[in-house]
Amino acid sequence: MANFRRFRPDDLNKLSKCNLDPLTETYELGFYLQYHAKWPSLFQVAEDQHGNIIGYIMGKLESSPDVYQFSEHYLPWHAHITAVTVAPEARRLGIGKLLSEQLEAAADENDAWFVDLFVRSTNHRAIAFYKSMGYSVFRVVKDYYGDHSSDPTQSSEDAFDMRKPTKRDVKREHIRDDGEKYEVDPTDVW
C-alpha cells in the first residue's frame, strides 16, 4: 500500500529508487526545488510502508509569455507534468496513474485547458499507459532529447508531445487526433 503526500525537501535524498531509470529525465537539486517552490501542489510522492520513495510526480500551471500570442505554436493556461516516474519494484500497481489523475484533478481546480506532457517516442510502454489514461500525440518535437535512449550511435531523439484535454476544453480545441504528422522544432516548443 502506498501513501500519497506532497514533496518534502528531504525527499531529495530518497528520490534514487525512481531516478535510477534510464529513461527517467534526472535533474539538479536546484531544479527540483524550484518546483516545490513554485508549484508545491503539483509536486507529490509516493512512498512505501518504510517510508520510501518509490513513485514521484512533478508539474507545473504555464501558458506560453504573450509575445507568443498569436503564434501557430502559442500554449494557453495548461498543466504540464514535467516527470513521472515510479521505482521498478512498484510498477504495474496503478501508482503512476493515481498520481498523473492527482496532477489532472488539480488542473481542473485550476481551470487549465489540458494537461500535456514530452515523452520519447522509442519509450513505448510509457506512450501505451499515457494513451490508456486518454492523451494522444499533439505534435512530434524533432530531437527534443540531446541524447538517444537506445541506439548510442545517434545523437538526439524525437519526443511526442502528448495531451490530454480537461474540463474547460469541452470543445476539444486543444488536442488532434493525428498528432504524430505535425513535427516542430524544440525552438518551437516554450
Second form
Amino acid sequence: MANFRRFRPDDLNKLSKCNLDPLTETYELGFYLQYHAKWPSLFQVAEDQHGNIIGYIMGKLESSPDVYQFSEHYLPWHAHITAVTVAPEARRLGIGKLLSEQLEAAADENDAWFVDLFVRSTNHRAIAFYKSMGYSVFRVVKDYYGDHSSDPTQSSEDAFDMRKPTKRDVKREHIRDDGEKYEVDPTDVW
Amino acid sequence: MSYSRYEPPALKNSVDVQLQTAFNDGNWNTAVRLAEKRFKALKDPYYEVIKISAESQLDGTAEKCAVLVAIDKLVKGKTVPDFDTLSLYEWASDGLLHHSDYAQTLGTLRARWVKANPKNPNAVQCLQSCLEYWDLVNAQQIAATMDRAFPNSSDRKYMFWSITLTFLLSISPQCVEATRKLYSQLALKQLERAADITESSPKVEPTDRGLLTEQEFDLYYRVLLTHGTKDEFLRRMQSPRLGALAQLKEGRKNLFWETLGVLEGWGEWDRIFELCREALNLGIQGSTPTFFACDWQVWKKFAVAASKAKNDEAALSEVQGVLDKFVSIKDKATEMYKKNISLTLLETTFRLPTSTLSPNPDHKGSTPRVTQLILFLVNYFDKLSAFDDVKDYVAQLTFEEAKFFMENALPKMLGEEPERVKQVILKALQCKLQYLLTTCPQTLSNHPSVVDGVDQDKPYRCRFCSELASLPCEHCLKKIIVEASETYMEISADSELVGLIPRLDKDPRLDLALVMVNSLLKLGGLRQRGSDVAPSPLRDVDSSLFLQAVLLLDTQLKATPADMGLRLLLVQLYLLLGCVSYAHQIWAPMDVKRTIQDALGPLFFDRISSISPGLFLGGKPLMEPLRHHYSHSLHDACPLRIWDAFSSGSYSSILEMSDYDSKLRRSCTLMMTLVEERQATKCFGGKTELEIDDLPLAENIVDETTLVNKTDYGSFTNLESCHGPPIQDFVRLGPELSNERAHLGFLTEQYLDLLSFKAPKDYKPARPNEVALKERSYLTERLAHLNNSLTNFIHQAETPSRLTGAELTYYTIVSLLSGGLLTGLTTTRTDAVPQTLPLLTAAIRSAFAGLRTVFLTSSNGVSTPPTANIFASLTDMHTMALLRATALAIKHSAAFMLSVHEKELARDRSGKTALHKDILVEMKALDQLAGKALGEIKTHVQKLKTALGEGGWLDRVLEWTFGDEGGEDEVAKAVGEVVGGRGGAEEWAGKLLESWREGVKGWGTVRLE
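Any chance you could show the form predicted together with its partner chain after that form predicted on its own?
Expanding to the full complex; the earlier chain stays at the top.
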C-alpha cells in the first residue's frame, strides 16, 4: 500500500527501505535539499502505511548555459530525472512508473520541452522500463561512466541519454528515432 | 552572492593594478602597505577599508581584530556604509565574528544600507548575507523594505520573501517576545489579504498581490494554521478558489494531503469523510486524473471517518459505493492502485460494526472479515509485503475467526494452490501468521493462579493448543519452530523448487528462518528491557535458545546476504552477545553513510564504547563519517541550501528545511556521536581537544533543548502484533536514544571535563590570590549548575525507563558527586559539615555497591576451565564498563577535591580556606572503594582473557548452543537440521570465539586509573 506525495526533509529519516539497497546511492544532505529547495514539485516520494519511504524520484528543470545556444548539443528548457528508486519490497507494483508520470506532469506544468535521463547502456531492464513509458534513446554518451557495471575488465561504460517529449513538443522536434547511432563525448554533455 | 564567504570579494575597478594584484594573490603585508599609502595620498576611505581587511589576514591579534573595531564604529556611527565596505568587512571578519553577533553588527549595517538603497540590485545580496548567518531580524527588515520598494512587481518573490521571513521570525527564538505577536499578525494579515484578492478576482496576474502558485498557497495555509483560527481555516477550505478540492482540480495535491492530517488532528472526522468522498469522486468525474487521490491514506481515512459517523452503516455503505465505482474500472489502474483498492475492501469490512457480521452457525469464525482476508491473500500472498499488509487485520480477529482462518481457510487455500513454489510461499506466510497470533492476547484465556491448592506458574491457557501458557504460548512457539524447519528442509531438498527461487520476490526460507529466530528468542525469554528488569540483557535468557537463534540467522545470511532486515537483526543479536567486531563486519556492507547516518547510525553505534571500546583502536576513526556528516551539514548557521529555496520561491520548502535543520542540530544521534567518541578516547588515555560544550556542534545545546531521536527502524522485519512492543525493543541493549539520556551523557561529560581541566604549564597569573578566588567562585558556580541540571534530569519521571540499570546508577552517582563536590568546595574547615553530606555519600556507597554486586554476580562465574557461567560475563560488558566509568568518576572527583584542598593550603598557609577534613575523609573512603572495584575489573578482564585462551572452546560453544551431543530436544533438532548440525556450526562458533577474544583484548588495553 502506498501514498504519493511531495518529498519533505523529514523523509530523510525514513529512507532505509530504499537506501540500504545496494543499487541505491546515498548522497550528502545538501544534494537532497538542493532538489527540495529548487524543484520541490519534481521530488516526489511513495510511502508505506508506516511512513517509510518505499520509492522516490528526484528531478530538476534546466537548460544548457546560454553560451552554448548555438551548439548542436545545446539542451533547451527540459526536466531531467536525476534519481529514481523503489524499495525491493515495493517493486512490480508500478511505483516507478507512477513517480515518473508525476515528474512528467510537473515538467508539463513548467513548460519543459522534454524529460531526459541517463542510464547505463547495459542496464537492459531499466532501458526496457523507460521505453515502455515512452522514452527513446536520443544519443549515446561514450564512456560516460568511469566504471563498468558488469565487466570488471573494462574501465568505462557508455550511457544512453533517453528522452520523452512533453506536451510542448507538439512536433516531436526533440526526439530521434535512431538515437542509438548518435554518439557524443562526455564533454558535450552539460 | 557574487563572492564566496571564504574568498575575498573583488576590489573596485578604480583600485590600481598593483594593489589589486597584491590583494588577489594574498600578499597581505604588501596589500596593507599599498592600501595605507593610497589612503594617505587619495584620502579615499575605501583604501582604509582595504587596509583593515588585509590586516585581518595577518597573524597579529591586534591587526586581526581591527576589522571588528571598524565594524563597531560603523554600527555606532549611524551613517550608511558603502556596499563594498560591507562586502570586504564581512569577508574579513569571517571566523572572528561569532554568527550570533552578526545581527547586532553586519546584519544591522546590511539592513541600514538596504533602507537607504531599496531599489538597488545589491539589496538581494544583503538579504542573502543575513540569511547565511540566519539573522532573521535584519533579513525580515530587508525583505520588507524591498517589498515596499517593488509593491506590484512581476517578481512576486519580494512580497513572499517578506511574508516568509516575517513568519519565520515570529516563530524563532530570535524574536523578542514584545514583537512576536506583531510579526505573527503581520504575516497572517498580509496573506489573508492575498487570499481575499485571489478569492475575489476572476484571474490573478503575476503583478497582483494575490495567491498564485502552489507554494504561495502552501505558505498561506501553514501560516494560517500557526497563527490563525480553526474557523478561518475551515472557512477557507470551503472556498471554490482556495479550498483543498479546488487546488486538487488544479493538479495540486499537497494542500489536500496536509489538510487531511490537520483535520485528523482536530478529530474532524465528518469533514474528513466529506473531503475524501469529494476528492475520490473528482477522479470518477474526470476533474482530476482518475486515480489521482487514490492513495492508501485517503481510502483509509475515508473508511475510518465512515466508521466514526453517527450513522456508520450508511456512511460505510457510501464508502462501498465509491469503492465499487473504482472496482469497476480498476483494470485501468496500475498495480499499486489496484492493491490500494483491494486493501480498502479489507479495511471497510473490518470497519463494519461487529453486529452486522453474520457468522456461519456451523463455523463461528467464518465471517466476512475472514473471507475478505482470504480474497486479498489470493491475489497478493506471493508479494513481499503480503504479511505487512494483513498483519494488523489478522491481529484484530476474534479467537474464533483466527482459528477458522488458520485451521480452515488458509489450509483450504493452500490445498487449492496448484503451483508447488507458491505452496511453499503460502506455507511460509502461514508460519508468520501463526507466530503473529502468539503475540495476540485473544488467543489466550486466563487460568486460575491456584488449582487444587497448588500454585500455577503459568497464568494462561492457550486457546489454540489448550496447553498452559505464558504470553506467548511456549507450546505453540515450539510447534512453529518445528513446522518452519520442516518446510525449510522440504524446500532445500527439492532442487526444482530451489531453482525457481531466484524468480520469486523473496526466498521463502528467509521468512521461515526469521519466524524460527523470533520464536527462539521469545522462547528463550528475551524481552524488552529498561532499568527495572535484569541488568544484563541475556542474564535471564536461555543462552542455548538465544545462540540457536543467532546461529540460524547467521546461516541464513550466507544464503540471502542482500536482505537488510535479516542483517540488521543479526547485528543487534551480536551486539547483545558482546561480539562487536563480528557485528561490525555484518554492519559494514550495509554502507550506512552520509545523510542516512543520523537515522541509522544508532543501530550500531549506540552504547558501543560500553561494550567494546577496543573497536575504536585501529586505523580510521570509527565514528569519523558520522562526525563529518554533522560538521559538514551544520557548518553554517543557516539551514543547508536555504538560499536555493528563497531564490526559487519554494516557501514551504523554506519552512520545512528550517524545521529539519533545527531538529538535526538537536539530534540525539549527534550527541551520541560526541559522547561515544569521547568515552572511547578516554578509555585509552587519549586527550580530547576541546571541552564538550565548546564543540561547535554542541554550542547551542542547553538543558531546555529537546534532543530528538529519529532512529529509523523501518527495515526491521517485525512479526510482532500491535498488542506488544516491536522487535527492535526486544533486541536492543537497552532503551533507545532519548532526550533524557542524551542530556545526561552531555552533562556528565561536562562534569568530567571540569574535573580534568588543567591550566597550561606556562600560565602564571600576575595576582595568584585574586585568580584563585575567582577560580573557586567559577568552580562553585559551574558545579552548582551541573548538579542542578543532572539532578533535574535524573529525577524526571521518565528517566529510569530511558536508561539501562547500570546507566541509571552511573548518572545518579555522577549527579551525587557533583553535589558532594559543591558541598566540599563551599565548606571550609571552620564550617560545620552540612547534614546532607553523610546522606549523600551514603547514597553513593549504596548505589555503587549495587552496581558492583551486579558486576560480581556475573564475574564470579569466570573460572578455569571455563564453565557456562562465563557466558553471562561475556554478554555483560556494559555493566563492567559503567562500573569502571562510575569508579573513575568517583576517583577523579576525590582527586579533584584533594587537589583544590592542597592548592588552598599552599596559597593560604593559615588553612582557613582549605577544605573540611571530614569531607576529605569521606572522599578518600569513596576513592578506596572505587579503587577496589577497578582492581576487581582488572582481575576480571585478566581472568576472561585466560579463560578464552583455554582449549576446547569450539566444543564448549556448540554444547552451549545444542546441549549435550545426542541429547538435543525437538527445538534444537529442528534448528540443527537447518544449520547442518554441529558440524555446520563449527565455523560460526569459531567466529564467535574470535570476536569475544578481540573484545576482551581491547578491554585489556583500557586504562583503569
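Positions refer to the first chain, counted from 1. Note that the structure is a prediction, hence the values are computed from the model and not measured. Between two forms, the rigid core is the largest collection of C-alphas that superpose within 1.5 Å.
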- Honestly, after the rigid core fit, is S121 moving at least 2 Å at Cα between these two forms? no
- Task: Examine E25 after superposing the rigid core and state whether its CA is displaced by 2 Å or more between these two forms.
- Result: yes
- Query: After the core is overlaid between these two forms, has the C-alpha of K14 moved by 2 angstroms or more?
  - Reply: yes
